[in-house]
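Here you get one chain, nothing else, as structure tokens; it is the form predicted alone.
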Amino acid sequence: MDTVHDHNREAWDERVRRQMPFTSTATEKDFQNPLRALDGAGWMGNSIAGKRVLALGAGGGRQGPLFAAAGAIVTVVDVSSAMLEQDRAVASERGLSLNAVAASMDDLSMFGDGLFDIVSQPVSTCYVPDVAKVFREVARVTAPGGLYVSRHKQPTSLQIDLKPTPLGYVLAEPYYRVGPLPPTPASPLRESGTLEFLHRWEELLGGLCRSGFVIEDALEPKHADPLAPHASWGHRGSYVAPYIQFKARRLASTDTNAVKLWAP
């Protein structure tokens, strides 16, 4: 496990140095309405002022500063010190306050139980082998009734080739695979240089429920473009959705046998 963490820490530090995709900080436009920039679905309500927010696996100078600008009490956790430095720099430039902590998303032992009202996690669980550990840690540090908004790479999207064959997009990777995915060239979907892991639906959905959350809603951000050139990002997105987003509520009860999957 430490080997995976160390590898991904160094990979993301290098991605920051090279200004690669997903290392850009929040824009001026984002700060005009920070909560909307973070929560286009409106899952967090009209205001998060005074809320204790954990931005998990979310370094890079975007989520943390935007949550702070929206009035939240913010802690950012990321494995990459270079990504966290961007959070500190943006916060300093804008006179915002946040706490940046270098740690892995599957070990939050530095935080007490029920410490956060909201945990927001962008696409990042793909960088750990066991997503269940992440969910258990998030459940522990989330207050009863608290909100966990998380985004993940869909397993099928990680199975299929990045480019189509004459027969279409081929399932090239086994669903029940062990270990990290093979290295890949840079693409909008895969972050070259990192170790990534495919998590099955039972691990994503079942893992959330078993850890003590009720799933209230789910979205598949649309990246399909029927007019996009063949083999492009928009073309591929017309055949398989790359991401899934969950709104989950921490049970007030510790009886995980009572957990159910539902939609309001």
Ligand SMILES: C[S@@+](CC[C@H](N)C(=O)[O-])C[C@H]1O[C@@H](n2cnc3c(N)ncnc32)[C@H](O)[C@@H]1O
The other form holds:
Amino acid sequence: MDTVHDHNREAWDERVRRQMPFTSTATEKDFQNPLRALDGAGWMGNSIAGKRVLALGAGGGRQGPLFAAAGAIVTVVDVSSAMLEQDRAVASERGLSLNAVAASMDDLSMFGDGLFDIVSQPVSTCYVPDVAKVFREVARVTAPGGLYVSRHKQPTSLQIDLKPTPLGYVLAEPYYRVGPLPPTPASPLRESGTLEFLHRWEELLGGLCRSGFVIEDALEPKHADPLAPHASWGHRGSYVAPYIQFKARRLASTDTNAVKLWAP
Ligand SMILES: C[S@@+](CC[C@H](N)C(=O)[O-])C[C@H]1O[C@@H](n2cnc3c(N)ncnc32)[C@H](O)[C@@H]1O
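Output block for the form predicted in complex with the ligand, input the form predicted alone:
Next comes the full complex, this chain leading.
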């Protein structure tokens, strides 16, 4: 693993020790309807029973155990052993089965081609410099016709400060930046202690298409609150969406010019 991954692994291990945001395990309520808790948009259909699911960059004892409770055959990949330990603990408490693998999302060489029917990735591509590598690896391990559901930090949101100036929310960070974003204090937008990278729209949309996916749908989870106090998270969310979520389908061929679409 390289230095960015080492840094982020230690940062996330530490975040688990300190029980910081995004380290919470699934709740009792989540387990009442695990598929709904995982897939509010209904992109995965009515049942994922028996599907081979890769929960990528998804350690922490939430997505993995919920996929297992929904009947899937689950592999969780995460760079942080502390996050994976939570998956093992929740699975064991509930008598669920899952495979927890410590690896970086941009090197899935331990998995064969076309091994998964569904790859599900919560916000986590921001922790790797080159998102194209992640998409290439996901395309390789996804079966033809398989689904890749991923959520990302929206690039414009990463350019804008958390708090407004008298002129409003200002684009403070360059779009074509090189290297990680500047260090930040803890906020709902950025995870302090980690190295995070801005991925441009072209890298997200074009990268998915170039890797052999067709984008079938996209959502901007809404964090806008017109009644929220000035400068709060809900106020900021009224001006810029913090996240973007894609539903992408793996083409039958890696030759994206061939337009050999998946046929059911
Ligand atoms: C925001 S958390 C997402 C998981 C959490 N269960 C959730 O739903 O919020 C981001 C995850 O990405 C993981 N991560 C960071 N860098 C990674 C990498 N290079 N490869 C795999 N996982 C990584 C972190 O360890 C962390 O578990």
